[in-house]
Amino acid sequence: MRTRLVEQLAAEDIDTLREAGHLATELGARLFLAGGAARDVALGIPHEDWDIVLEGDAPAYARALADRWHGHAVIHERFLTATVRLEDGVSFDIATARREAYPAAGALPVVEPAPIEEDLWRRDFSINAIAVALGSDDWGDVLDPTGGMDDIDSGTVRALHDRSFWDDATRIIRAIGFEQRLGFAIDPETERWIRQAAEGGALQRVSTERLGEAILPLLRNSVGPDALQRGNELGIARALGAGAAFTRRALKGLDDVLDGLAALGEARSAEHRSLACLCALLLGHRVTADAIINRLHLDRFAARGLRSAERFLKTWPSGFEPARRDGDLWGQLRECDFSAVMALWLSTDDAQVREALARYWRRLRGSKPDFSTQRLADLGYPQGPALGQALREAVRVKLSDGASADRQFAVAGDVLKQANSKQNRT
């Protein structure tokens, strides 16, 4: 490990980490790389921000390195935790070497400082339960008491101990995030473990809120998809009375996500791809937007995504029909947002239909007529109802016969014309 950090990281990486260990021993305190930075270095991935474990006082020592670099220190006490953010972007995730209780499966553990060896001991799996010592005397001396390099070398996902699902389920999620992230296996052994805690009721008993927090980062990866349905293999899907959700055509609403993403032109953006993965659920036998919004604590943005797409879903029940003109698409799709397109996209195999969405939301979402609106207010009319029309019907002609400015005025000013005389008549 001593040659891999030295290989994997960049001078001023090993200069700023040697420096944080050489604070640590003037406080009488060892300071060491831990959890995700040190098993990132072991593969090669590149770290921006640094997990760092104290046999010490967390707290104090964040507040001497955020002074000796002039950051900015968060603290959290009640977990002997911080965070020093440093001028540069830099952020260091600094922890108290400690020992966890869980007064209740799914609860927040009570922490006390313990020494590293069992710090290492408490974590969820062996991959994350490897330290690299930073100080001035033991600079790269690893401490891998579980073996988790070996599992590294091996791929191998492999849990600590068997109860270890139960004081934190969300562990579930995180075991399938790094099985399909790293392209690693879990372990036979862990995933028996897994099925027990998920067919016990473990999940169940993990708020709303953490269960999003763990969820939804995953899905914002390419990899959610994957994730969604290896959970659903684990039994997880069923645990959480999701079960329904995952119908044959909702997977292969899945199948089909990062395709969808890419037709669209979205491929790149992680918020839609969450939305996706998401909105493929809504495929599923009596699955609702609400329902998946309150178990996962979603967000406004993607609750009004979600339920978008249900509504259109809904609107066309037996499969969306484009029409063939551009401004005539454009009329149909108008109001629908990301989540709503991305939706009807993954219910149909049509490849007509797919190309007319996507060709909607690349293309035509967002027209406009060519000319100032101010000009029909110059004229007298109001805003209202008629004015929406005049210039839904501008951007029609626009779209599908590439009609000039002046004609798109032309066109709006007809209708508005055609609404007054029937105003006036009645």
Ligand code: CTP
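Residue numbers count along the first chain shown, from 1. Please read these numbers as outputs of a predicted model, since none were measured by experiment. Rigid core here is just the name for the largest C-alpha set that superposes within 1.5 Å across the two forms. Compared with the form predicted in complex with the named molecule:
- Superposed on the core, the two forms differ at Gly28: its CA moves 2 Å or more between the two forms.
- The rigid-core alignment places the CA of Pro59 2 Å or more apart between the two forms.
- The Cα shift for Phe371 between the two forms, taken after rigid core superposition, is smaller than 2 angstroms.
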Contents of the next structure:
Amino acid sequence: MRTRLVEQLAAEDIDTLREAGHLATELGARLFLAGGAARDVALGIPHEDWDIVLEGDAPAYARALADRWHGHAVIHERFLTATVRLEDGVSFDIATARREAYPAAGALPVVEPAPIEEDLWRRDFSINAIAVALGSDDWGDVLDPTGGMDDIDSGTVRALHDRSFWDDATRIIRAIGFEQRLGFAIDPETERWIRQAAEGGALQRVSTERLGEAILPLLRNSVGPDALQRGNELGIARALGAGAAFTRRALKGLDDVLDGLAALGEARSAEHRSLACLCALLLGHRVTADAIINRLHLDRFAARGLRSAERFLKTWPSGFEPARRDGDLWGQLRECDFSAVMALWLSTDDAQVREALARYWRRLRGSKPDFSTQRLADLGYPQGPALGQALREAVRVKLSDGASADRQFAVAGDVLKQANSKQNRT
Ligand code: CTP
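Any chance you could show the form predicted in complex with the named molecule after that form predicted alone?
Whole complex next, starting from this chain.
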């Protein structure tokens, strides 16, 4: 057990951590790898950032480390953290082992230095409460006061005390995220605490920024739809403004999200995955686009997408009926963005309708005439609605009839001539 975790690290990481740990020992402090970094090392999966914890004076240690590595120490006294930046742009964050008191549910915690064991006990789940010692004399020792290694082995997400989700309700979303991403199961008692906190409105006390920061990364993952369904079971719908629970239609929409993304050829895009999940929630009509936008503090791109999905769902209240010919289909959908097409795709079970939507998105969207619009301008036709209509007509005959560029140009010219003579008559 002693070196089981550190053995999993890459050789160059081991060298860096050994050096950092050696300096801590020289200064009489203890240095640890903790949190998600220790968890992912134990799971044998890569982790982006290291969670380094010092039992001792983190600012003094950071200055000494910056000296040794010819870097620069940035100290955040209030948070008891420090960052050592190296010339090559690499940075190394160090937090002081701490205890946290939450003055009120949902408020930011007050922090003060504490022994590492206490730092581990204040964390969210046992799997995130493991520390690996990095000092010269304790290198590789695993500190696991909460039974995190057993929970990693059995695949269990276990909170450490019954107030955990009241202290920080975003942990509800984190629990769902670990369960879905790692294929773990939330421990039954933890699940009870989650339900109690969700029912009691703990998530509604979290700021919209933090709620969005917790949920959106999960929706960008391919487990997003499952995570929302699980979240629904655990009572998160109200926090999203969706009433007591998502409707059956919304849940069915979530079931279909991954198929829809594949059908539209967008399965690999994280942003599209996230938008598709949010579109599914609109299907049930229990939540509005604006409610989701506000609750999750969506950025302008996502907000625009969701509003567009809502608008086009309302355009065809009894379901989208695709035109038979490609040019007309293009004409129906040409103003739809991804969210709108996705929402329409999710709103139906009809294979032909879905095929038409996918055809539009994959092949027809963004179609343009095959001639340069400059040719029309050269004939003296001004910019304006008539020109737009002429170009649309050109695209329509191109897609429906396979018209040549010259034919498209002729059709556009006819539209403009007609518009001109109509204007002259009035
Ligand atoms: N943590 C916590 N409560 C939270 C958030 C984080 O106790 N609401 C603790 C956990 O020990 C966690 C560590 O802080 O492991 C680091 O948090 P963070 O970097 O946000 O997440 P990771 O656990 O590293 O997970 P990931 O980055 O994979 O989502």
